[in-house]
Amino acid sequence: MLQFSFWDILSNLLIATQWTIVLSLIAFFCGGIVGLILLFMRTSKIAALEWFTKIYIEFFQGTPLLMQLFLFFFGIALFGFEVSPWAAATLALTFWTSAFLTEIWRGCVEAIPKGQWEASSSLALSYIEQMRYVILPQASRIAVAPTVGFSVQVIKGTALASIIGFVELTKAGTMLNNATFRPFLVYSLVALIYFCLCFPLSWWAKKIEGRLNVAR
């Protein structure tokens, strides 16, 4: 059994906390780009395309995430292509991310008012005009608050890729623990960092609501 004292504990676990971090903002970042794709199909009022991602966001969002990660580092080498964890990881969490933000943000676009559709029709503006200048600015102040409030989810999401090998905070954990013998320690560390990565945003998300709501 390896020595390791509290802090070379603790140490180790801020390293690995660092690929968390960087994997929960890729994923964040690709999938509200992917996501926003998403939405302007989604009510685009063409039947393919609203067709084409209803399946999508079922597919992401009916199934584990697990499944996905098994299925993009598993799956895609069954093509004869090399698939890292990283990569793996990063690939099921964007799209995952994005099946999510795609329902909040239309949700947020389906709450602005039919007048305000009506108005912009009325100036001749065409449908990614109407959405660009007069529908997105209105609805991303509802969005704002449980947009930032997901991210909460996408953080404790990366998690799950420790399963396939990528090496972020519950993976460090693990391999710490069958290091020292000392579970209690490791994960009482590994649920404290995620506390203190989570907690803020979960309290900047409920202080940006009740700021919108009294400004109604």
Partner chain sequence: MSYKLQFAELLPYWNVLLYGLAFTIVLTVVSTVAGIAVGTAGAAARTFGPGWLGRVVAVYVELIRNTPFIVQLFFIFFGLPALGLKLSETTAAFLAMVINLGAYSTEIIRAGIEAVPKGHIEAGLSLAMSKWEVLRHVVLNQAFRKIYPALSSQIIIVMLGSAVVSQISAEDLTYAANFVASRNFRNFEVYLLAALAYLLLALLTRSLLRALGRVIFKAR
Contents of the next structure:
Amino acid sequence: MLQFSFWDILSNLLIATQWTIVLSLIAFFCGGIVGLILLFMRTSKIAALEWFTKIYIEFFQGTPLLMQLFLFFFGIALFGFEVSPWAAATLALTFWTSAFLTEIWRGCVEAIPKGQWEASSSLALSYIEQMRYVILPQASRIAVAPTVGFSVQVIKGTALASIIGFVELTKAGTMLNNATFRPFLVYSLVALIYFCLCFPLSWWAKKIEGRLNVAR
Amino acid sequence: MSYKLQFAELLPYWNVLLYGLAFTIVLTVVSTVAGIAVGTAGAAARTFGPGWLGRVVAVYVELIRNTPFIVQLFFIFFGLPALGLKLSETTAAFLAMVINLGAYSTEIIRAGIEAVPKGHIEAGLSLAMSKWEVLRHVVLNQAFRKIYPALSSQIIIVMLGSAVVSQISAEDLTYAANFVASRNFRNFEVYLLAALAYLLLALLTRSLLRALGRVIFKAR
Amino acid sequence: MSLVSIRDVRKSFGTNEVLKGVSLDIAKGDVVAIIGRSGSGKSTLLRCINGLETYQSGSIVADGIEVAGAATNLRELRRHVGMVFQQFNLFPHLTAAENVMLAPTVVNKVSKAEARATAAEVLAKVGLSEKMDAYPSELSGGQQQRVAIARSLAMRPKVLLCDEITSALDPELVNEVLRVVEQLAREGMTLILVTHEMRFARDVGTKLVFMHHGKVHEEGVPKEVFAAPRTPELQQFVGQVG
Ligand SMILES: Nc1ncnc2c1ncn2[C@@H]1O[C@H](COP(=O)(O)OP(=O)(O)O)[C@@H](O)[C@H]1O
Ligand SMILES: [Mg+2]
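Following the display of the form predicted on its own, present the structure of the form predicted together with its partner chain.
Below is the whole assembly, all chains and molecules, this chain first.
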């Protein structure tokens, strides 16, 4: 039987960590783009668009991420496509992320005083222009902290991709555990690596938030 | 699309799914109550307790908040037996949930406590109340009122997160869905149904908590 | 024998010495008005008397209890030394009566019924019998401050400390609070008041204390001190405020 040293375990976990990071980045950025589009729809004052986003958000915030992964994984197959855990994980995490980011950002947009909308519309700016030039520049300032904070949730969310067979940090941990029978060591290391990824972001988010509160 | 969704094939398994749903509900209720108790104690320790205890609690909170729930669950279920602590699937699931919600609610409740004006605490102290009496009668009530919405959202997030306990074979709704899927191979239908059940549960929990909040905090 | 005896108290926040050797004797029934510029240490002195702040040297004895940091039986001390704050600090989740009843039930283990009777009595004294079941948010500032006074009175304190209790009030609400304090003074309650109401200090006070840079700069009978301030600092202060 193959023998694994501590360093073998650690290096294998770190290699898998790359995939956790890649998946997190893709989910976060794609989710951010989708989220921004949804944000425009959600605040558009066009009833149909608002309703669509509301239901979208309700679904992705009101069901387990794990279920979403399953649905994408098996849903893609229904269309006769080859199912890859990679595609299912990317799609599910993107949509899930976008729903949360939209809600976070909507809160920031709504924190901007009504007078800003009124002043900008009295300058004949269109809705898109109001958002682009007046509202978003102000809202983005207060959005940074909760957005960074949510990136931690995205990283932790990618751990669920392991369940549909995507080999990232958690899946690697499970595989190494099966090979080495050293669950305490393996899962401690897995937890530690996640902590090293997430804690700096949590800390940074808190710092920005604190600074904003002082500034106000 | 040639595929036809066939929900009828789920019918024979209704009792399995219902059992899973009940398990998820009980798991959520129990871990909510216990988790908030842990969170209250943790928050009290961080704000009113001795410094060393506050630091211990802070480490607990950060460790939990910065690692995925599934890893916490695996650590408890697979890792702890290596230290001689063998837990059943169900016990491990409940324990992981309580520990998880405990950490989040510690942080939420702490924020609520810190939002209580210092003057109220001093007023309580100057009325000869002890620190703990002030905490109990003056601070916590106000703090909970303030953070109730945040705590409610967290409860729902944790409820949805509980789907993961199926991975250690704790028999929750997701486990039931997996089981049914493995029998009739109607994966998509089963998971869609389960997802909708979770959605319904989330909506129900939200309105229930809202109503409960109105009753508890009716006084203004 | 004095009810509160303050001997050469020194208190610093870090390197900032705020009380630089304060001594005061307060007898039963005294109404002490403490005046002085903002930052002269008035609040800090008051807070030291009931143990909300600790001090570095000197001694404070209130009602026979030495106020000395962690060793003090603060609970016993505070049962006899009440305090009313500038910002009222009513508990917003409790009604006026519940605010008043809290300490008697929690600290003195008095029954709810008895506490309610006490609350009715002290709230009547401050003229708020009809507001027993109102929440603080339903009361004006002056009413809130009177509830706060009643809340302290329910513990039957031997001394009442009042820190600028009318400073947060709209001018038209100041008098209703001052009248309550005047009534207490007439009934013989020992009061230590930090105040900017010079006329009130002169008419109601039995003793005037002018604090300046963390020291008792001048003290005496209010009418005499106001009529003829000895130090240029008090002259200037009275000139500005009066
Ligand atoms: N908690 C504190 N920490 C640091 N400095 C303080 C604190 N409280 C008061 N001080 C300082 O002590 C001095 C006296 O304050 P205070 O007793 O409130 O004055 P007053 O009530 O006469 O206006 C001020 O310079 C103030 O800045
Ligand atoms: Mg002051």
